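Here we start with a single chain on its own, the form predicted alone, put down as structure tokens.
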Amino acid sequence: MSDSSTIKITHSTGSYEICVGRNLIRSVAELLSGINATGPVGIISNAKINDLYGGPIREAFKQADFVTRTILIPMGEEYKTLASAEQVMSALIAQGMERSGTILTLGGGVVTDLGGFVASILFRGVKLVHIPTTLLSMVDAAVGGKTGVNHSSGKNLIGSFYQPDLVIMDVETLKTLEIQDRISGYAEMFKMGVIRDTKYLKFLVDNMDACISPDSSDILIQAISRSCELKAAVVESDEKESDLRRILNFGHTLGHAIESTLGYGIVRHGEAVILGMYGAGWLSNQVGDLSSEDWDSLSTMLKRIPLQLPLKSLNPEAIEKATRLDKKVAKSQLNFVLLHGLGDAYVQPGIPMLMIKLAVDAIKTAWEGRE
């Protein structure tokens, strides 16, 4: 097997590991066999990625004796929904699907929330393993145990919180992204860094270029590993986001709001968070406690990532509406995680929808002739 890290992550009802490391998809059989997996295996994919790695993953399987099934989506967030899934489903049972099977997610975050969101409704639940293939799905989606689909109201407003059995992250299937996808997973681990490690935080930022880079260093490595142990830490604690896993969202509720807004393909969700992110720290200054000082040094971290997005276009307007709906609103109060210093993120219940229009004037200036 090829060299890799290996994270355990334990929760409620057991634990699970996540192997970060280069050409670990011919693996894939022989790692399955290790969470005794027995029946057929449902990949759900989309076509891209299918074409890519789906044939040599099949192989693998052949040769093992395990029987697989082969469930494509189109790509899009806007296919994320509750009809995807039940379509989903309706193929997987139609082609002999077992409850003795096991779900394995191949792609990004939208089969990675779907796939894992048939998982835990399909037959009252089955094994599911994930191989993302996007930076944000590996440090986000992949990692925690959330699964979802999206509701003409907003994000992952349907779901569950469904551990998976195992996660492989093969960083060679990064090699074929996007840099504005790559800048969407770095973003991801930005966060982490920013609320709860800053050491993490400086070595993201010194080594942004090899981060976001199509090579998989042993930096890429790294800094994926130390992500989802954050990452992990937090879930361990709260798995079912009553408490402390409420900081994860740190920059998600502006970023939502901003991805709903301008479109869901315009803006990548990592890229909305970057500007979330400021926004939120913004407001930790203007209305909290985050001191000057840690403040200019946040902003100039975050207006360092390279952004391509038609800026001009938020709307303060819709984006406080939208925020409305966030998941994270209750009793009437929309919670929004502040920060206290770099490392210490907090909630903070009631900030005045006044002050969500005025954190986006403030991105919009932030960000003038930088489009």
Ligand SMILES: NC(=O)c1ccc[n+]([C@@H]2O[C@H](COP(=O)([O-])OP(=O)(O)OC[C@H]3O[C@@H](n4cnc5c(N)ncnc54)[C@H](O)[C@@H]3O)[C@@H](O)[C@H]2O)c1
The other form holds:
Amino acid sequence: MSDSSTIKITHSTGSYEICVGRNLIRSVAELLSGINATGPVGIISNAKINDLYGGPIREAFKQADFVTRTILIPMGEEYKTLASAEQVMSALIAQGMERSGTILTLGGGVVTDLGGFVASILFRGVKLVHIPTTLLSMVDAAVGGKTGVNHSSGKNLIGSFYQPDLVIMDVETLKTLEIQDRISGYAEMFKMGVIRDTKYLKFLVDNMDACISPDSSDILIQAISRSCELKAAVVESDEKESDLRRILNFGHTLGHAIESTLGYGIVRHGEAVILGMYGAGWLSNQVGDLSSEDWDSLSTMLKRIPLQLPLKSLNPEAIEKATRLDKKVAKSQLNFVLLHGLGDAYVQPGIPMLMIKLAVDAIKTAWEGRE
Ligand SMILES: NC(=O)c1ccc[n+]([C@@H]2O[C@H](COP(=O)([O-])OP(=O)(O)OC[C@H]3O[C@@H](n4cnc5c(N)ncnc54)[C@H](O)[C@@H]3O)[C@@H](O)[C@H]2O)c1
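Alt. form predicted together with the named molecule, vs. the form predicted alone above:
Every chain and every other molecule in the complex is listed next, the one we just looked at coming first.
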């Protein structure tokens, strides 16, 4: 089994590589030379990640005569804003950032989304390198070219499609990640298996412990690499989310509503998506054509994932309301990603809102007594 891998991603204006392995942050200067990065490197991170991993990265750049500037943003989703992006750009400009420079994001999805957005508009676009440091940002946020910040009216309402020039995933950085963040990332890999690849889904289920343990095993490298390949294949055929890419939202309609009603910070994004996938699977069996055999198998696999959430406070009415707001539902019906079978997802229009409440009841019943 390989202990590192490189995945080539092709998009409408070119291609880039995702490198997955151990101790890659120490080779960061060499990897940037490979994409002809010559100007200053603006490292965007937060204080915690900078303390953990910024030192070796700056040292590697120093050895290779790269000029670096480090800009820290405060920790937390609430700082993924246009105001933070402006502050980052002002600091970069004041510190001599140039059009020939490179933005390097070092952190979870908050940092890669905000830093990617900055790279897309600063000097009308500069080189962009992501070093995602959470499992979720490795398999989701840093792959696919969506960047953005939140607005007071909603999440990710301001942003751009902007592809990176390179993505470096060093699994050693995951050792310091909290267990809930590991599970959150595992959920997004699991989702890729459910919608695209049943063999991969079985691999994830058989190797769940290795995927969520702090050990940076070869299994984890394999799992991350395959998830990125699967996501990249979907994105390559629908870069701007007009059609196929929507299946990536499997579990997310209910997931977003659960996240907003339970409260950000109490539930991680991926944890809510696990419950959302349960609801979407249940709906696929009730109103779609997911066989009872596939549904039994999916629900069993989902319930094996260890979740510690205050599910008693899940309120079906509040979730229905949040879903309406999130999706601006027309005529009491909404589009929903369902399954024909495991590995085969599609978008079903016209799901009645009443079914959403019933799906949440099904989630509550399934997890009863497990909090
Ligand atoms: N662009 C996309 O396609 C896309 C896809 C999915 C999610 N997202 C976005 O990603 C964000 C969520 O990402 P996330 O789950 O990575 O959250 P996050 O960036 O908030 O990181 C979670 C926490 O882990 C900490 N952390 C990061 N790396 C660590 C490490 N190696 N060791 C210890 N602690 C570490 C962070 O400081 C933070 O406190 C959301 O803003 C979401 O909108 C974007």
